[in-house]
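A single chain comes next, written as structure tokens; it is the form predicted on its own.
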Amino acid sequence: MHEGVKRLIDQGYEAYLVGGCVRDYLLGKPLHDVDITTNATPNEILAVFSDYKTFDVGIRHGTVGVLIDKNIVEITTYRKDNDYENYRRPKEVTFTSSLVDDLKRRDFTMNALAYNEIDGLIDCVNGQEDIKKRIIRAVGNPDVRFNEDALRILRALRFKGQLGFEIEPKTKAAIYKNYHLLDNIAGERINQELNQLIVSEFVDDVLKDFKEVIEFLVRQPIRTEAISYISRSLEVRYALLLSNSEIAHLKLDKKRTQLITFLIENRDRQLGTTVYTLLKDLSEFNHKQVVYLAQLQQVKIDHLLSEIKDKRLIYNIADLQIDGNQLIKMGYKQGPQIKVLLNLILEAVMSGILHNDTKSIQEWLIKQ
């Protein structure tokens, strides 16, 4: 039994693991963030964990952070929400003694599950069945859920991208009906959810099914090409997704904004069609830019690397069929110019104007 749950139960309170950690456990995924729900009030929670380090992560809303096994566990009093304001937060929170009331206020059925080793799984919204069917379904009326907290709309898309679940029809319809409410959410909160979506495994399915919503969020048309095949680099995926580099509203940090802007401006650049011209085209950029450009043009880079292997192409001096000693025997003076000459030979071989065999190289040098 989880240490936090056990401590509360031992002190006479109800306590359960709740939400995403229960969902992930049922999916066989590793647990990261652990949340606990309890009938203990915030002051009672503080008293139970008086010998632990605690944090005010939302005591006004019933949540206390407790450092357990080097992780901050959020422990929240059972509550039922009343009217919301600004499409994000309840005007006031009412604590309740009912676990069922607490579960029924949550966003999606797959997240409205509670568990402890004494009572087992508590599921009053058929969340376990929806997990089995790989369905994202709002708890109760989806219009109400999204008007309470518009960020739930983007969370639904993020969960779809991460889990590969389908969003059930009524919830999907409510997303399209209400997505404009996301204008009421702080850009930083949008940024957190959207970034996780962009790097998710099933992002292409989200882009296909909710193109209009994503375009509303990024404030520009999005390109239709798939982005999930590329490395899970936020910068590279944004560069493939966006149609232009007007991205200030995405609230990304300065370095990330600069890199994405660079990639968008260079993503359609015609990099070389041979090993030599490719390396030459990339030489003007710094190492980080080269790495990201290579990811952005992964298909082309992969093709050239395959060609290098299949045709046994060369790209460094050590692979030449001539060396410095042979050049000296041909009459060239020993010294730095030998390396310069070898680089000229390498350039000629890589560009395709010279065969990499000793005789051809010697004949080519004589003609120079």
The other form holds:
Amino acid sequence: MHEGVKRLIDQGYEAYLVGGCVRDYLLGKPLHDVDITTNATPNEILAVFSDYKTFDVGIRHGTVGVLIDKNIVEITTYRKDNDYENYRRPKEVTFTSSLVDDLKRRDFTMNALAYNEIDGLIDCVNGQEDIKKRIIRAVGNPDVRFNEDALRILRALRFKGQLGFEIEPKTKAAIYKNYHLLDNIAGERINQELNQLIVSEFVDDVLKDFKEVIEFLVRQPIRTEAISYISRSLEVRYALLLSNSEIAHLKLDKKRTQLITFLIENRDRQLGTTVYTLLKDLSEFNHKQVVYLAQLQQVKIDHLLSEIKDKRLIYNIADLQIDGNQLIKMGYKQGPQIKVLLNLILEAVMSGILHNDTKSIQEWLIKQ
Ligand code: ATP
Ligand code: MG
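Moving on from the form predicted on its own, please list the structure of the form predicted together with adenosine-5'-triphosphate (ATP).
Time for the whole complex; same chain goes first.
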């Protein structure tokens, strides 16, 4: 028995594995994180695990994180959600002593299963059968459930992308009817689900069936309906999918935003022969950027880069056999024009009309 479940039961509480871990177990998929549901209150959970390292991952909502066997296990008190306001998660949660209530507040039947070794599988919404049939079905009335928390709409798409399941017709209809409610959901929560969807295995099926939902979320037309054949990198997939680089609202971190913007703005550049000039144009050369761009264009980058190395080609003014100080000594005026001049020299070297050695460069400059 799971150590966390066992300990709670040993101290007189009810406790079950719940949600994604039970679903993934039934699917024969590797488990990545474990959630436990229990009738112990947060304070009682803290007391039961007082000799463990615990984390406040949302005690207000009934969730205590406990470090068990090097994993943080989220242990949550049986809960009944109420008072959804503005389609967001409820402000207040109500604890309940009923496991069934707790399971019924969950999003999809496949996620509403509980298990422990004593009681076996607790399935009050026919979740096991839906898993067998590979169906994503809202618990209860989908229209109501999506109005309570619109993020569930995107979660349905994310699970479809990851599992390749079909979305049950009524749930699907409620998605089409309510997806505009996603406007009320915080960017960070959207982002968390959307990113998982974009890198998922069956993302193309989702893009095909729910194009208008995705376009609503990314706030622009999407360009292509097939992105799953390309590398699993979020950046590369976004760059293939989006039609323009206005992505600030996606609330990705700065580095990712920059990389995606770069990829979108450069995706149609011919990489093959011009990778060399491309390297120069990247003001701060970033190997990763070029590799990702190559992936985006499905070009084999390795030989291009090794060719550059073999031929001792340069693409950076720092690699020139002359620098600003030497130019000033030659009589050029200090200031921004020095950099302009260095770039002119670099261009001449890169295009092959000038050798990268100090003497040749000086002679070339005098001739200009
Ligand atoms: P994953 O394997 O990706 O972690 P998961 O099913 O465990 O998938 P989590 O986001 O970790 O998803 O949530 C854990 C469980 O909490 C879900 O299985 C579901 O029962 C419940 N849950 C999560 N988000 C919601 C929501 N917005 N509405 C209702 N129930 C939810
Ligand atoms: Mg989970």
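Predicted model, so just to flag it, every value in this text is computed and none were measured. Rigid core here is just the name for the largest C-alpha set that superposes within 1.5 Å across the two forms. Residue numbers count along the first chain shown, from 1.
Relative to the superposed rigid core, residue 15 undergoes a CA displacement smaller than 2 Å between these two forms.
Core-aligned CA deviation for residue 339 between these two forms: 2 Å or greater. Relative to the superposed core, residue 330 shifts its CA atom by 2 Å or more between these two forms.
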